[in-house]
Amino acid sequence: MQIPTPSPDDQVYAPAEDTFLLRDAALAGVKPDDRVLEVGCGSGAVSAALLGRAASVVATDINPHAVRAARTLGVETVRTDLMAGVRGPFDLVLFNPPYLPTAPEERIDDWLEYALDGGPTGRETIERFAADVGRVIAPFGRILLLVSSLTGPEEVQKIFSGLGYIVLLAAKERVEGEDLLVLRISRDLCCFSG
């Protein structure tokens, strides 16, 4: 018995809710004069929603045919890991990150699996993100970060917090016996010294 191979679209988070709870955060938050980055972009539908609303929109993925996907919305992206190679400043970050918490047994070997996979606690890709994320932002800039109540929003707000970062709730929307909120992060600068 052959085994299909899977085809490039099934290698893509497809957006759903979590994407479209996201992007509507970044439309009512966007600036005409901001330079936007989007890590992790899957399909590239909420960096492409804001061509045109934004000085400059840029993208990035690990996956090849997410990065693939994003570049026929017309969106410039780069191939990497998070924020590897990137630099800013970028006035406004948006990050979907893979947030379901996943024990070893349950991991797929695909590229999907990087759209999925948060770790055991679903905040791994988080807590890397949260490390390297000061390196690109503005100094006024802010992060539009999605997470679920499966992930732990008061942990995460910790790590931020921990970072010098302040913490608010931009949205919020109940699926499926899960809560999705996009936090809305950016710089304590009563702390901040770069």
Contents of the next structure:
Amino acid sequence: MQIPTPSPDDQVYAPAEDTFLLRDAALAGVKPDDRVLEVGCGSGAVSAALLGRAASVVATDINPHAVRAARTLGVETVRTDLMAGVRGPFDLVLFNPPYLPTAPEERIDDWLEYALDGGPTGRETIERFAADVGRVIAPFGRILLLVSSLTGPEEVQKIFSGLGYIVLLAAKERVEGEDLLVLRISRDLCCFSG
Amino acid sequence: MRRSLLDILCCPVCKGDLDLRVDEETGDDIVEGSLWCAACGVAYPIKEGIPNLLPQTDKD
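Would you mind generating the form predicted in complex with its partner chain now that we have the form predicted on its own?
Below is the whole assembly, all chains and molecules, this chain first.
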């Protein structure tokens, strides 16, 4: 993935290989009657690609520049932290999280930081997402989550398995020294109790 | 935001229902208004068609 250069005019993560991999996985997996939520939509490129392919598409981002950019693409947007201000239910939840391991001294305090900084492990935001996503997905809902080999995919799988989800690999692509993966996550209805 | 969006929104703090107040509407798009959480006593603004459901103690 590319690391955009922050500037006052460039406060939204520009679509890159990770965006396109998630978009293509979403296009392959979306059903016409799906109510879709994209968490952390950035530019809105993934959600915009699904317009007309699903019953509804709603996108969130904490970044005011991102929700405005996505709205200009025709996407219904909500400014909120992950999915704090939505209740669903949603049949398909998409998330390309900030997944780069980032030490405190590496942090840059601007809006792009939210798109990139996954905390020291790279998994901080994914852990917050995993803990709350069960509140908004329908019983047979699916999640498509983009992660990188830099994020520790096995650790991500353990996070979701521990919460009663089944994790499958939906797509994989080698990009400049890292593997990008799309994980397809759904409730394990045999043991799910939450 | 469209009126239909209201059904899938909630207060980001207490997860309760929100009441819609419309100040400006174009077609079925609510451009300016607010979303009121009675339980928290907090109004979340809708500006330029985008509801802001950040906790209102977080000012940026």
